[in-house]
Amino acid sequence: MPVKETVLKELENITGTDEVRKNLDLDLFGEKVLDSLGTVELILALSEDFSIEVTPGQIDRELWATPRKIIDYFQERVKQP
């Protein structure tokens, strides 16, 4: 599965909102879409399914603020679109 998908499939059920997947820049900590404890298990979920090593503490907040940023932190991360 592309990472796009991924991240967003992982969002969906950790937030319980479709609209991370309609706008992908949705401030996500601003309309309070996500909060710390989401992060972690986000985190974790993504970390899971990629097989790499993600830490709360590698994650600075504003580059986690909005779907676009995880999913450019990811590929970049792994490397595939």
The other form holds:
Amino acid sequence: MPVKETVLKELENITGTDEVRKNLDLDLFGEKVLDSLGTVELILALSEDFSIEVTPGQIDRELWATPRKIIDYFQERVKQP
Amino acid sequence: MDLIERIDRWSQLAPDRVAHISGDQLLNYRELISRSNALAAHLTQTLPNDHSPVAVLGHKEPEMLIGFLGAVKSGHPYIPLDTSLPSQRVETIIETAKASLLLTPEKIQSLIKEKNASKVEIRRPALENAWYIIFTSGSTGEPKGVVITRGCLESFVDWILGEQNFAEAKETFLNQAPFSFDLSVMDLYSSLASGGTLFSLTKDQISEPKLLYQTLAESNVSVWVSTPSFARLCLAEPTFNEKMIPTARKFWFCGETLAPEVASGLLNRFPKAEVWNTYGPTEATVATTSIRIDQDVLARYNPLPVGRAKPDSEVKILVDGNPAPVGERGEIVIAGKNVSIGYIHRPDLTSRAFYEVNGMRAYRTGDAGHYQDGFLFFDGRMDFQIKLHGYRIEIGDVEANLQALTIVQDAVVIPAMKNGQADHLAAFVILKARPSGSDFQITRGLKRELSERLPDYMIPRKFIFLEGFPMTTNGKADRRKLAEMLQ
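Moving on from the form predicted on its own, kindly provide the form predicted together with its partner chain as a structure.
Starting with the chain above, the whole complex follows.
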């Protein structure tokens, strides 16, 4: 499954809204669709999906503020050897 | 020595020791005691023949501690309120409690500046007088105020100081919960009574995981007090271990079920630390039972027991008012000095939940439980109350507030479960007339409206719009079928 689809599937599952798919620039924290528990849940799920180590302590909230930013982050990470 | 004397003595024994850290704000014991005395002097003067509650609204600022002690020393119970509560709920609480005054950190600062504290006459509450009032979710949409007396609180503090062996004037206690949540009483008074330092995590520090771990690494926390959910969040970070917090020697939980994997995760990451599980409703002053969870307990029990009752309390399992045979499930009833005198200005609710047994106050918890091997086990609720990440929520409270919104015709709220515990709330909503906009836009509007009435933790994460609810044969919304729709 492409990176974009995997991220959106997990985001949709955790936030409970398909708006994350419709609006890739949705302010996840500002719109209160994601909180700190949800962020950690998402980090763990995506870390497992992509088999790469991403830990909550590595993530700046700003880097994960929108669906597009999360997709970009993982597209970069999966390219790395 | 009563609790006020226990706390005040630290201004003599360790005046420069830090009593509270919150972000970049520090307060030592000399300042805490002199400023709370100054506030008490002001309140005694301005409210001379009055013992009405004083509300203290803030977010973990040192002034909140000054406000709590200042109120108590002037003969007023305090109502701790966090700024995360919507203003409408704050107003309801103040009206329900008939509070005489609302103190904020700024107000407290200005009052103590005006006052000389040298000649304060402390009007300490009698054992049967209220020390604090904490509001919890009520099933009809109105919060209810649990009145905790000095006798209740001293019974709790005497027990934990005896059981937990805190090193006097040496410990640093983690304060994760806002002061409006009674879990915070556990860290606040353990710390103040033992000359400890209370280390508050602010909402900004908690909201960003990276900042949270940095803060914890610099905290020097020795006694960790939190909900198990919060510890689970921390365990998601692989570097959360004894190298991050080398001072941690005790993890002490209350507020919700402690899952075995959280306890074992902590014992593995912090091999020198103790893990303790406790149980108790707000109405019985934070916690009534406790047990140390070690590898032996972990190997023997799943789910984990919540322990044995504190020495001056009785915890019974009743079925139809009679003691249940050992092993049989029934309602948990708590009796003892730690049991509240009831809900403020709500004799109707008080008489339903509280009664006397053998001269002791008793409280019907509405929790199901059983005894095994001498330990109490918590088996969930007998009604529609849930615990979500440690917060106590009456489903009826969320539904009533949702139903009160102008575009909502009817609403049913269901806790979505994960690993056997409530993970988040989902709202099934029938709209009176569908406004324009997508489901997300309608959801956003409802969440915004709801946030003016309810704290964030009570707002459903998911909204599902339906034309009608599946019904049971009794003509009620079929909650089981709705829950199945979430799977």
